[in-house]
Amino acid sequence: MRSSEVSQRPVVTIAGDDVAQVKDIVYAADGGSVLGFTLAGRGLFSGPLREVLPWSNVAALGSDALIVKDEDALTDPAALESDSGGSVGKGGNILGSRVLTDTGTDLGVVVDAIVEVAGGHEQCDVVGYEIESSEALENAGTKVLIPLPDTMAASGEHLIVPASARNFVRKDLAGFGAAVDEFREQLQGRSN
């Protein structure tokens, strides 16, 4: 799904009670997985809270909700930054960057991350991003999936993808999945 998506979901407990909402997704310092959300409070006039939700604390991402065990499940943001490699909040914004082949070419800007919820729900990994593509792909301007390596090399303005992603690149979610899988598998067939 998209983290936009993510954005502004419910948090719930398993037992109904309405606890908080998504702020921002926190991001491990590589940008490959999430570690947790920034939480604000519900209601109209409500804030942010200074409590964070980690990912392993997550018992359901639903369609519309983040379900939590209980309220316990918030957390003093720690337990977040020592695995941020800084402060919750600060940085790590991808939104805007440039997604660079490593070959030089200019594929787009980045307006949304992909996430997948992946191993029986143990973690949650930024697979792709979607873009607003350059002159480089089909369809210069229009909004398209890149899939992610495992690993990448980021910058505060550039992302570097393999050229090969290229091959890769889909319109819409359905079959993206198995774009990711088989550029994961196609990089790891180079590398072996």
Contents of the next structure:
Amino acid sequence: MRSSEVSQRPVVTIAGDDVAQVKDIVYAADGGSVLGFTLAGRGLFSGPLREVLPWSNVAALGSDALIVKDEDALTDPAALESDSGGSVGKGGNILGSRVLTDTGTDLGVVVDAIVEVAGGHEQCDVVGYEIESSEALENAGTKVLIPLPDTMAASGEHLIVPASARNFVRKDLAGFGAAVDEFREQLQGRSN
Amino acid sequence: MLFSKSRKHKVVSTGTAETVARVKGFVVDPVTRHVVALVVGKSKQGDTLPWRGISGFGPDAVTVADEAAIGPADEPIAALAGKSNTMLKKQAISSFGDHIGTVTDVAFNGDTGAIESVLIDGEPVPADRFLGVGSFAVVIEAEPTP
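Form predicted alone already given; the form predicted in complex with the partner chain follows:
Okay, now the whole complex, with that chain kicking things off.
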């Protein structure tokens, strides 16, 4: 799912109470996974909360709510800050980064991240980005989806992806999961 | 016994044969999955009839030995009562965080108060999958994916 769809989603306990809502997503410093979420109170006039929700405390990420065991899942922000490379509170420094291939072609600007819960529930992977494509791709200026390798280099300014990622660009989410799998398989094949 | 069918039951005292109150709602404890009390109106005694004060829960009326069974809500019941804990017409979400429908009714045992099933858009879900009810939704344990 697109990470932008996750913000404003309610955080609901197993007891059925909405204790907060997602304000922003906190990404790991390498941009490859979701560390957790910053929170706002529920309701029109409630401002941001001091507490954060680390991914390890999320019981489920559904299409209508994030489920947590109870209110204790919301913890002190220090739990996230150390691993995130300081992206807490800025909406992650991934949005707005330029995607550069390892051969030096600028593919475009990141406008959204595509996340997927992987490996049972161990982590919430960033599997791809939605980018506003540059002239290097067909349909320059339109939004396309680009798959990501498991690991990559990211600086906040640039994200480095293998040049072959260009071959797996998709226009919408349908079939994107398969493109990610194919792309990662191909990368593994190369390194073996 | 269904919530929808017994929501407007008369509460009748078996001692005086008079109608002493009328059922307005149900107080459910999601941990024990029991109806622990009835919210009643039109009684001078109070607005709560604890389940243990009920003599009989029949298809047409609730009977009590004496009007004194009705009183103000005590602490554990007050904590479970209130709008955020009503179940009827509340949305239901699975423990995976997906919307699954609206609670249309709740079936319970008239003798013990035990919840038997939660009806979501008319489809009964066994009570052991009922996890909680709160301000946002009724939470139903998701079926394990095969």
